[in-house]
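In the form predicted alone, a lone chain appears below as structure tokens.
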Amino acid sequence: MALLSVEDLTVELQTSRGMAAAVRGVSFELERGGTLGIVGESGCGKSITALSLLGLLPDGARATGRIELDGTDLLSLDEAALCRIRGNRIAMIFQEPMTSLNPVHRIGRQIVEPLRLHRGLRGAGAQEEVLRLLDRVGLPDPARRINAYPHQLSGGQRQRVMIAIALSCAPDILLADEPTTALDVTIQGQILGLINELVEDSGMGLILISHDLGVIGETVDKVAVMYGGAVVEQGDTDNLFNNLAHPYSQGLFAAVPRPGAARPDRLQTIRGTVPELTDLPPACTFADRCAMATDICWRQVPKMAAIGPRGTVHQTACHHVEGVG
């Protein structure tokens, strides 16, 4: 049985124009020690999907489907039960540490909180564990930094603190939502290398959300491409990257500049923009931007189906891809 199984997850958010689906029928699995990357443009439902796993949706949101952690449906749990899971069995590295860390508390106190809540550590034992975690994530001079406030640290150092908090209770699953946003390239590499090392050492599962296709290609074993709140293509990383099937996936990769390639007059783009949640096409969410769209794309939701040779893990949801079924 998979460690995490998400089946037909749909999340509706309250908007000024009524309820709108931000996530539509998303399904995927994560094995113990497995790594999954979720890619797509801003507004495609990546972060909402991750927040659904923790029960951290906005007020008024409605989530249906199933999110099973070791067979337990998280959507059926009350707030008290979810609090025992958050930061303990499932932890998250948020996108921007400066807004995720509390600016009025020293970082040591913020790392101690999950240790106290979930592991019962206090006093010298908690202090010792905080220093060990800060050293493990590579924060320089942890004995001095433990008393620093977030604004006294650099962006890369703050992200290391966020990783220390996420790792404090040895979670089964680590969610990393754009963990290198606003960091320079060198620091990005260090942070991603650290996350990879920690995942390999601990055997935890990783769900990495990123706009950077290069990062996804180098970091995870499986990929899910999202658009308009739906997964439009998913599969083993190498197989998917080498055999792009969905028009949206093809458009994303075509827009990436490639070192050494002949320089075009301009990069390729996907026509149009991501529509508002309330304006998404009723069937295929990509229909209004797709050059292949026909009448069926507007009338019938495409089902996720296997493509390629037998035995390969590669699926896509498109009415016009050869080999579907």
The other form holds:
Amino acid sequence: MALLSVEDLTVELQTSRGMAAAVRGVSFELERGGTLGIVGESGCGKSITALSLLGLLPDGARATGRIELDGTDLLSLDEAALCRIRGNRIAMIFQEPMTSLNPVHRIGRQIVEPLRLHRGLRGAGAQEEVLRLLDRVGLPDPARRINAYPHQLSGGQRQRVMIAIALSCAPDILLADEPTTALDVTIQGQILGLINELVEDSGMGLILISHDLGVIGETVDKVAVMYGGAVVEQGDTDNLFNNLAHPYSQGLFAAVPRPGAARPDRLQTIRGTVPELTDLPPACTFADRCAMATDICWRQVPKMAAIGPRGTVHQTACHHVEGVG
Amino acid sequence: MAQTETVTTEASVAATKPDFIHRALRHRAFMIGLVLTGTMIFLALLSLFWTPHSPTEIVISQKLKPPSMSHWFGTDQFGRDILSMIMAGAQTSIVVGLIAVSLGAVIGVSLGLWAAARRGWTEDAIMRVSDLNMAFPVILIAILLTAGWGPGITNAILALGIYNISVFARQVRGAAIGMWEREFVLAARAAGKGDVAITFGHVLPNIISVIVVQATISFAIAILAEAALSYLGVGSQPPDPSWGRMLAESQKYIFFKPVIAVWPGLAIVLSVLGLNLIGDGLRDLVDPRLARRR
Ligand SMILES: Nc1ncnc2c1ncn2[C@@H]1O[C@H](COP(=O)(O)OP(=O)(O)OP(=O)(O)O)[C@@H](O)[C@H]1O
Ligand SMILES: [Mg+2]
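Form predicted alone done, so how does the form predicted together with the partner chain look?
Okay, now the whole complex, with that chain kicking things off.
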């Protein structure tokens, strides 16, 4: 059984124009120690999907479907039970290391808190563990840094602290929501390298959210491509990158200039812009921007179907892609 | 007072203490406020042990004397020393302000934090009740309490305290909601912290500056209101010294001895001004965005 299995997850949010689905029938699985990347344009529902795993949806949101962690349905848990899972079995790091630490508390205190909360560590034991964690995430001179306030650290250092907090309770799954987007390129590489290393060493699962295909390609074994709240294509990273099937994935990847590849005359982009949640087409959410769209795309939600050679894992949800029998 | 919506401050006060003191020393209005308020507190403390004359002793032969060496501010219609009365009156003002603000702050801050943490109908209920409360001016609350329990300083304090509950509840609710939307609160929730731990560990420490600023301004309003209530006869009662009652009693002599009305008037104006300058100064000093601009 998979460690985490998400089945037909739908999340409706309150918007100024009524309830709108930000996540539509998303399904994926994560094996123990597995790594999954979620890619897609801004607003496609990546963060909402991640937050729903922790039960941290905005006020008034409604989630349906199943999110099973080791067989327990997280959607049916109460707040107290969720608090025992958050930070303990599923930890999350965020995009903005500048704002995800509390400005008025010292670094040390912020790392001690989850240790006390979930592992009951106190005093010297906790202090020792904090130093070990900071050392593990490569923060230079941890003994001095525990007394620093967040504004005294650089962006990369703060993200290391966030990672230390996430690691503190040895979670089964690390959710990383664009962990390197706010950092400059060299630091990005270091932080990704660190995450990779930690995932390999500790055997925890990783869900990495990014709109940077390069980051995804280097880091994870499996990829899910999202558009308009739905997963449109997913599969083993190599497989998927080499045989893009869904028109949206093809457009998304074509929109990325690749170093080395012959430079196209004009950078290809997907026509149109991402519509508002409430304006998304009812069936296939990509129908209004898709060059291949026909009648059926507006009438019937496409089902995920396996494609590609036998023995490989690769699925897509498109009426115009031939499945394998 | 105009309800300014949520002063959102970056609250890195703790992180920049030496810098804060440095900037405070160069903030002229804040320093003037500090001196004025400091003088008032000093006079009140001094009056606990010593005043030039007894503030309550009536010496009819000395009535309505102009300022002199033995009576710096002169004497009133009963021959009481005005300086001594001002000093003792400062006690009353401070006691009223302190209790009314503490009462309002403790209950109001709790309600505001609760409303922000719970949202939904808890918040609605708290805010509607506070709207209702704010719809009654302090004077009216005081008069209602007086009708029930008779006039007295306790009722004035209670009336001000009740009013302040709403003031603090709204201010804190607004600031706290802003904090709940911050990413570090989401990060804290994602780390498994509950609402109570987040409220006291993350929300409250980041809105302390808002509360302190509100407290100084409410303190000034309380002094003014105590004076007004005593002036109207529903505040402190004789022989307790009070600036408001001094003002009321001097009214009869305003045309031929205006100076005896000036002293309590000046005391009220300067102490209210001092506290307001401190409040405004703090607002600048704890908000780094404003601080950089000046
Ligand atoms: N609190 C909220 N209330 C209403 N709508 C929201 C809320 N948060 C997000 N949304 C909407 O839900 C949709 C999905 O948002 P989400 O944050 O998951 O996007 P994302 O894929 O993470 O994008 P990005 O790459 O910009 O982070 C967006 O259309 C967004 O406008
Ligand atoms: Mg996002």
